[in-house]
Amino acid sequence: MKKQDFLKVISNNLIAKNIFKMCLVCGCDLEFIPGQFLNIKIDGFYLRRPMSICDFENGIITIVYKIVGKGTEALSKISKGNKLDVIFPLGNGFDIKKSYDNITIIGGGVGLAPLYFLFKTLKKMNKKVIVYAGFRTLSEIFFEEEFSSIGEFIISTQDGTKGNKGLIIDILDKDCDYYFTCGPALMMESVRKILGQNGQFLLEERMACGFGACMSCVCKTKFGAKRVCKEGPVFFANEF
């Protein structure tokens, strides 16, 4: 069920070159599933901008996004103590209820941001668990720490100045049961030529409505179109 409200900004700080991590009150009862997100309205702009989850706890949203363009630069110019108007949460989040006892986590960029709620869940469901997050360069790396205080979590770096050098994918362990990943396009194709059909991609676009009625985010599938907020965002791996 979705619910729209003015959500209290409790933080809103660099932690990275170009991305920002936000903090948000909510004041309600909601469940929130790893892989839903957030869709914000921002004065001054029409379409509102689609954010994914990074973490619920305690009552606080945390969202992690990168400035892209002048509405997500507008977003990382509000202070504490704004309200934003929000409608949450949105969208079918991953899939965890199978049993998998060997899981493997691929985050590229800013597309990490949402898979750190989704490690949290499976570590306190006692699964076994390994990340692995790709990055351009050093500048770019967030919530290391935060990750790593989680469980197991290994960097690389296109120009090596952190972890390993090279393009995630180079380096990804062939014997996982099951993988859920995040990212840009081509990585995530990659890595469904590398683990298989088994698994999950959470796609992220440009939207309007975030709730299926304008239709502007449909992507093709084997089965048909299908709209990324709506039936989305996260899609099993052989539907493409």
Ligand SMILES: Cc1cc2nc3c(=O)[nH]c(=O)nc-3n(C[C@H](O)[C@H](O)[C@H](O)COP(=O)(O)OP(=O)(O)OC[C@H]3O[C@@H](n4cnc5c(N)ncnc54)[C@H](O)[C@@H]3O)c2cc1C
The other form holds:
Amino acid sequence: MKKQDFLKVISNNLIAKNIFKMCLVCGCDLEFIPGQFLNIKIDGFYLRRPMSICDFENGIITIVYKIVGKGTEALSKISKGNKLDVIFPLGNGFDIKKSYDNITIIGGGVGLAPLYFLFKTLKKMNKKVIVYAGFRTLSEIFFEEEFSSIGEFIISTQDGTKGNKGLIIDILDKDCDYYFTCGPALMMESVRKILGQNGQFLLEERMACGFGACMSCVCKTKFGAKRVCKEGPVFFANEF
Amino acid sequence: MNNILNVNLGNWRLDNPVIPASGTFGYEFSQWYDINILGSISLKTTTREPRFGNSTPRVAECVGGMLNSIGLQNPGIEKVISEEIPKFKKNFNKKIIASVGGNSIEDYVFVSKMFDSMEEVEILEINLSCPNVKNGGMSFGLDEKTVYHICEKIKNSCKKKIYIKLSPNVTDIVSIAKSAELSGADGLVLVNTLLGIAIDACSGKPIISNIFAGFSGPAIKPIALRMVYQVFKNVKIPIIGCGGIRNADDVIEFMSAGASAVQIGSANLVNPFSCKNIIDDLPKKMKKYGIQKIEEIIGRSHCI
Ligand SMILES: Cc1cc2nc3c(=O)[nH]c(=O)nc-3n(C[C@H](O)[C@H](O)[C@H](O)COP(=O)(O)OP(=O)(O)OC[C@H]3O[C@@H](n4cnc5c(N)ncnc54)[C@H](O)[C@@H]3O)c2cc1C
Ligand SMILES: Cc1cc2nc3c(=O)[nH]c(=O)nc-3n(C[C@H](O)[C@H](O)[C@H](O)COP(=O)(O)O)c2cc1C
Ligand code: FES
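May I ask for the structure of the form predicted together with this ligand now, the form predicted alone having been displayed?
Following is the full complex, with the preceding chain placed first.
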């Protein structure tokens, strides 16, 4: 059930270049599906900012966000102890009910954030999962330890400062039953070209309400117009 | 329901003056609260054929508000009647306001006639003010003659009351409002969004794909309020005030300027409880200001 609540910030720290990790006390027994997001009100801004749930453990929601504009910059300045007005959980989340044995997760940059919660959840289900993460450069890498501690985590950087040099899609192992991906649109399109239709995408679109009322966030699918915030943000590869 | 909040739109008695504005509300809001507390609801503008609307990005943020260029996305009149209204009916037991859009006068008349036969619909709200469509929409609401012509046509083919939703993007709102009244309109909705643009400072490019967009939110309130004030002095038909309303004080201000009821738009998107909060707060604010019945304050700014 969606709700609006004031969540206490217990930490908000820089973890990589322009990338912050924020922890919020959710104080409730909600269950979240990986891929779902929060819509956060930031003082001084009219519209809320959508942010994926990066982790959820012991009643604490973690988000990882990149400073890209004024709103995320203001978010990075919020100190612990403050409360944030949040609407959550929003969106459908990844469909992980089907049993695939050999799963690949591909993330690009901050698009990796929601994939951490997904990875953890799939590992708990005893699935075989490999995570491929593409970054621009060493200083932008985040959550390397977190990912590595629970499973196989392969990194590439465009400039070769860490891991394989080049794009992550260049080193994908094509041998997998199913994939999940989130990141720049071009990367996701290449993933689809390489791995085919057996997978799911987490899409981004500019949003206003985040809960299906305003039609700001539509995308065209084979099965008609869909709202990224409501029918998405996760879509099956074969919907496009 | 507390009758100190009752208002009339013509001979239609509403429990309270709070109505969510077209395009910013759906039956989905019943997941947030019991929507039967609302005065009524104005549905998303419906056109004859289904419309996908404009391509994305369709929204942008600005100081004190937002810009949208949804472009009247809707499933078309047939589906609205066969699917959307029944869904509303399940969650909402009062009469609704149906918003009518179109590319041509014939389309407006066609859609109006379809809604005219629906028992659930009390008022036809004629949207002559959407800035986000190429043909029709706002272009019909910019001059007196066109407004007169289209209102007269609809009025002559429908039994229900028609309210004209006007655009603030005009030099003289009063003459357009008078022309609507003269043509037989039963009321007015003032106002729709202002025409705006958002540009990205880094690239210099417009942010919204359609370039121009409708500007709404708290920042437009003084303009909307001014238009209600000006029009109230010059027409006799009821006015529904709209533009930037986000709290009970705003409602009291619009009604003081001359609105008989109000519509809340963008505020629903930012805080889904906006309408509920306003309805809960109104009696407290009235007590504070010594207002016995909300209806008594309609137009009081003009007597002072
Ligand atoms: C479902 C979803 C999940 C997301 N999860 C994350 C996440 O986990 N980590 C992260 O760093 N970012 C995430 N984003 C992107 C994030 O919402 C934007 O980067 C952020 O809103 C930018 O705000 P700003 O004020 O700094 O930027 P500005 O460009 O100044 O923002 C102006 C407006 O554009 C909107 N906007 C700008 N960029 C985006 C974008 N890429 N997607 C959606 N709206 C945008 C803003 O919300 C705001 O309304 C997510 C977006 C969506 C839709
Ligand atoms: C996302 C969005 C969609 C809208 N769609 C419609 C519409 O379909 N028909 C219409 O008459 N007005 C539409 N409007 C305008 C509102 O109904 C309202 O007139 C306007 O936003 C001003 O009020 P506000 O400042 O309270 O939002 C829309 C506004 C927004 C923000
Ligand atoms: S953001 Fe409002 S419908 Fe998706």
